[in-house]
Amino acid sequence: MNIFLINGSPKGKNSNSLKLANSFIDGIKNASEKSKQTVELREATLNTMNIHSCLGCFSCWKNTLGKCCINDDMSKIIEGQLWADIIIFSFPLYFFNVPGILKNVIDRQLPMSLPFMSERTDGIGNGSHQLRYNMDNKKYVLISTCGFYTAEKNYDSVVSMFNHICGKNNFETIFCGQGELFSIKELSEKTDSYLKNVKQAGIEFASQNKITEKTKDKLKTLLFEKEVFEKMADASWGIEQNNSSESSTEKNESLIFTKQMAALYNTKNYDGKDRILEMHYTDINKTYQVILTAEGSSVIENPTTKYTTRIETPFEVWVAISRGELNGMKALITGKYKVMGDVTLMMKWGKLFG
């Protein structure tokens, strides 16, 4: 079994993408070694070859016959897909469709097809052209992940343009929203729980070669809900939304990093009582109070009101905590934090802040 991979992010390597398209293939992988079936990869990562756009020429059509007037890297990626038994297009939504280097990528493949008018039978759009040459065993897989809370609605023109190009429905898709926190390791809890289910996906695809309809609606469910996403989201650009004019040379990374911590907070565990939780980052001297009612949470900085829990702790320690690289009530034992005021807070911690 072959597989060529086309990462489309300009990010290339680091995109958040791939990783989903890398536990895909780790999938597909599994399944191929129960059935004693090899697999062969092959990776185009965009970002980093010489693909220019199309000119537009038609030279390929009336003079080449097949190729392209223009010398660069573009004849590699038309030889792994003839080559490949599945083709895998790997990017991140950028304007409700593909980034510009693999929309460059899909124009310049006027070569794989011939000149003469032809008809479509899948009600794909008005007229078509043959492929120069047999594509018809070919399988393709898009993966994606946008900045939203959620793909649904978002990849309409996407879907469209590989209608018309693959044929109608002829391809699968794992469209993932909130994107960005496969990068945040404080939250990987989460996400590998969703790449583990890509994973599912792959082995599913290379055995049954679709994907099912229960691993779909898996692959369908929302990482964080709507409002803790977006409040989170909305953190990490380290500005405040009235002053979003203004420019800044500096992000308060202890701030944006309480926000995004406060945005986990579930009203759902309310338990009657408000509580002021003051954060005392001791290595860099700033202090915060994140105000926790029924209504949700907020941040204040450079606080006056009394707190009812503070916790004094250098900010890396936290980060640590967070990620799961220091266990919290070890750290509380050996001293490399300490908590004040009423300390039933950290007992209820997991349910408040997920």
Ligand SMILES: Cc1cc2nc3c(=O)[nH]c(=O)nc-3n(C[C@H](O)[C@H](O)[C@H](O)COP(=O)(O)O)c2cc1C
Given for the second form:
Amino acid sequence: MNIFLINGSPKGKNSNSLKLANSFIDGIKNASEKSKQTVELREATLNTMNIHSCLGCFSCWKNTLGKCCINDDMSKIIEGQLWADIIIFSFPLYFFNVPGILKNVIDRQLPMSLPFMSERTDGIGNGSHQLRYNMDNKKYVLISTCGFYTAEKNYDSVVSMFNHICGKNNFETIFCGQGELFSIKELSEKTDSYLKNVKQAGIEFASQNKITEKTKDKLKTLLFEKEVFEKMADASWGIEQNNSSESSTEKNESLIFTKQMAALYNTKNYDGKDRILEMHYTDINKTYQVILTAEGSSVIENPTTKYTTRIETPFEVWVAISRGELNGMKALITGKYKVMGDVTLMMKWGKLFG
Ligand SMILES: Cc1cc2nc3c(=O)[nH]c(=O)nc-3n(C[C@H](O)[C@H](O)[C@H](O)COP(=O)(O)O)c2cc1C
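I've shown you the form predicted alone. Could you give me the structure of the form predicted together with the named molecule?
Complete assembly follows, chain above in first position.
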């Protein structure tokens, strides 16, 4: 089984979407190993390739028949498409469609078709061109992350475009909101469990030619609830909505981190007690208070009110704990950080902060 992965993220190997695509391919490999089928993978990382935009000259139709007049890496993409059994497009959503580098690849598909007009039978659009090559047995998969809290209703243009290109619904899709979370190590427990479902989708695709409805439903589940995600996302920029003058070099990493931690506060587990959690980062001498009430959480800089619980910790220790690199309880016992005031908050930490 030949897989051709087209990575259309301008971030190349650092792409969030690519993490999903790799898990999907792991799933295919897993299923193929069981059925003793060999899998060969070729990857095209578009951001490292030299692919120009189409010139619109139609040379590939009238002069060089099936060959583009531009001599660049696009020939490798066409080769890959013809070689593959499965073609996976991995890309971020950019302005509700594919990024420019992938759109270039799509426009440069012209040599893949013949100039002659043909009728479509799938009811998509009006007008079509015959294909130069027999692509009937190719399978297509679109894998993409986007920045909004959900993928729902944000991929209409993408689906419409690929319906025209591949034929109506002649492709599987995995579209995932909250995409930037896949780059946050502290949240890897959440994102890893999503990636497991993507891997399962790959297993099903390889063994049953489709992703089951059960797995599709799991893939539709939000990583975080809308409100929690949006609060975390807003905090991540390190700038305030009504203070656009703040320069990007003055970003306060510990404040962003504390605000993101506060965003995870789950009011559903509020136990009737308002709390003021004071975080004192000893190595950078910064103090913040996280106000926790039935309504939600907020973060205060340079606090003056008395805390209910105070945590004194080097910032790097707290980051390591939240990334799962240090065990929180062990770190407390071994004196890596101190808790003062009402220590019962620590027992409820998992429930309150998820
Ligand atoms: C120029 C640009 C346009 C974007 N447009 C959208 C958009 O229309 N909708 C959306 O939900 N996210 C949008 N995003 C966010 C990306 O889709 C999101 O960050 C994604 O996870 C990046 O994936 P990648 O790491 O695979 O490149 C946009 C990001 C950029 C830089």
